[in-house]
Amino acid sequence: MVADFVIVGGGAAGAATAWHLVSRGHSVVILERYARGHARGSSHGSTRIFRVSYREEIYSRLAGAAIPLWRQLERESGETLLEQSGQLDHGVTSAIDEIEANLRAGGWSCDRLTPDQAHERWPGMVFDQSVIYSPDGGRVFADRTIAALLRLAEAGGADLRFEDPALGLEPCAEGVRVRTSGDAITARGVIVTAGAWLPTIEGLDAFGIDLPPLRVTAQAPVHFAIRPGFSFPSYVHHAGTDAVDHTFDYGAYGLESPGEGVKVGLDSMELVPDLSARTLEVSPGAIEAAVDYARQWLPGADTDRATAVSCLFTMTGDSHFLLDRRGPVVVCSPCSGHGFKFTPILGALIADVALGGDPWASEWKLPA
């Protein structure tokens, strides 16, 4: 079989890239090692935080660039995928100062509040040191987004192959030969968006790809039922002073997920040394830690009613994204635990790189 591009991995980045490539008239095959809608990677679940409030200006700018593409995806799919229902950050004052400076420099609306003022507005939460509220933040619907992207890609002609992993990449005259469990695929280019499985893809070294050290962890966000009369915005709790703010600063994050309750995600992740041996079970300790946090900071959460899921974070050393090209092979993976809000703009950037563009020279300049 021959295709313009093969995408290895059908999560958020891979599905968004396929959407963009088929819209530009290219033939695409997606190879996904698990079943459609699986829960073994990093893209599953009902909701994710959407925020423009970062301590680093590049991510605020990328989130802003993603908004019109989220709206385009909604129009094409007929789905509600982004709700700008508000998002707040609280915690260490220096972190909140930096966030406020970036929001104001970018022209975003924001409200600086004291902890007492914030508690009066959101009585279901207790606030730490300093608070800033961003009405442009909110939530995106993860499972719904992946389903919409794959549906649109398929409607545009993409060949979606589930439970069919890429077994290896080989250089060939046409570009890349991709070995699969069936017939091999010859492609002009290959885009690897395999998340935690990136180091397991055979043949990357044949294209001069030398991966940086990656750290794969399992996180267990917990949903608590919401006590009557309370509601929650999306939130990030910056409890530490030394961490980078690509994910969160040694604290917590969460949001209200319709039908599930209020989510609590803690900066306490277990290393996953062997993906093949990983189970989806959540340790009692992870739930207990979330309960302890909610009892202190989320009085509107019913800590007697909790559910938890397991998901993977694949982190680079500095928690930035990995996006690079060597010859006909593009690697965009991982997103270091904070990529979902950028899904449609990441798909556009990856497609640009695969087609020979250079996002480092574009108006969306990425960190090198």
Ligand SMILES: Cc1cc2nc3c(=O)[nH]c(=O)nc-3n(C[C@H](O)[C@H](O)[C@H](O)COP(=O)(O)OP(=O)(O)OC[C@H]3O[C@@H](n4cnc5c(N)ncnc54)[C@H](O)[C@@H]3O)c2cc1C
Given for the second form:
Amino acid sequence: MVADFVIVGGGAAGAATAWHLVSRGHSVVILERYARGHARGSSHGSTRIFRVSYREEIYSRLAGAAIPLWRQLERESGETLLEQSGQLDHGVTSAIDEIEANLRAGGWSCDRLTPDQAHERWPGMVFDQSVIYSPDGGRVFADRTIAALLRLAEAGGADLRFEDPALGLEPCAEGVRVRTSGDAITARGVIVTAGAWLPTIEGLDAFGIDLPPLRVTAQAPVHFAIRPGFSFPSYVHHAGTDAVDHTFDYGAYGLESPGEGVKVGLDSMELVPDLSARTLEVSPGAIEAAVDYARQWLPGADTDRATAVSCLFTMTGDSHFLLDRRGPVVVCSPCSGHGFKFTPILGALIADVALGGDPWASEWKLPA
Ligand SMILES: Cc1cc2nc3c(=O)[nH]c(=O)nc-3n(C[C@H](O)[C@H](O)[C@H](O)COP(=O)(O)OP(=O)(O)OC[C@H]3O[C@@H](n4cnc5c(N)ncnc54)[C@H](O)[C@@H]3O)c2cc1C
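If the one shown is the form predicted on its own, what is the structure of the form predicted together with the ligand?
First the chain shown before, then all remaining chains and molecules of the complex.
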């Protein structure tokens, strides 16, 4: 036995799981396909929205439960990682009504604003229908979070192996044998947090793991320089009537990223059929769509100064998360475009599951 656990994938999910397992006294090897700080997965970039303003109670509760763990991670790492600088939802009234009902039921504070009131407060944005402000939302710093988690895991004894992909899993007497390009590693358990690559991991079926269909798309969030005198909260724009809350396929989202400007994210349908053939190039069409959006909705954004990056969304059919265990193997893909805000609590949940616990019976009472 080389380690108690092997974690396949060192993005948000894998790094947070390593942090928890190491702090609970377990030995961990992280296998990461690419170099430290790479930009080929879902977790790179400076910022992500943090919000409790969901329509569904479970996600508001989970985000709320993540806050003390974000603060713990900040204390341990000495970094500022979560800023509760406020967050707006605006757009279709039925969506905003549901968010308000959920926030009030959960005891979260919120302010309903008219479009004029919201524009007066954030003149860099325009609003047409309904608006709700959540002071508990804000932003988290993504690159800094991953770096902090990996640093803490390493300080706690984790063996981090970059540019060292897991080539396949096999059952063995000790639990799982993980093939790599070097020596195989045996472990009591394996946690597969390989994001968009999850379906490519060989040997999952030998443990009875039958993954649901996952849709991988390349997203191209665009940062615009901010015109002098403007600032932006984190925002989600609910532009469609028939969408569910926790996905982004209903309009746009964005936030101010220090030093980079204001982000505009529009849901892209650009499927990635072959990850190994993917380039990080962003199509001119994706940038044009963000420019069109910003011209209409963000007068405080300078649409002549734009930078775009490519990033992967991995969506389940219902846009919820995937977290399951079969014997010694846990698979988790948090996921579906809205996972980062939960990073420290997902690490705790994944660690619980890997150690044989039942998160559905835990204090977080996840839906079955
Ligand atoms: C554009 C964009 C905007 C987003 N905005 C928000 C937001 O505002 N708020 C929010 O909460 N969430 C947001 N998200 C979602 C959030 O970022 C993701 O849910 C989260 O980063 C997923 O992390 P992960 O660890 O599952 O995947 P990843 O970060 O992709 O990590 C998987 C890792 O596995 C590695 N890997 C793959 N195969 C192997 C192998 N065989 N062996 C070893 N390693 C392997 C990969 O190299 C990768 O590093 C956004 C995502 C994107 C793309």
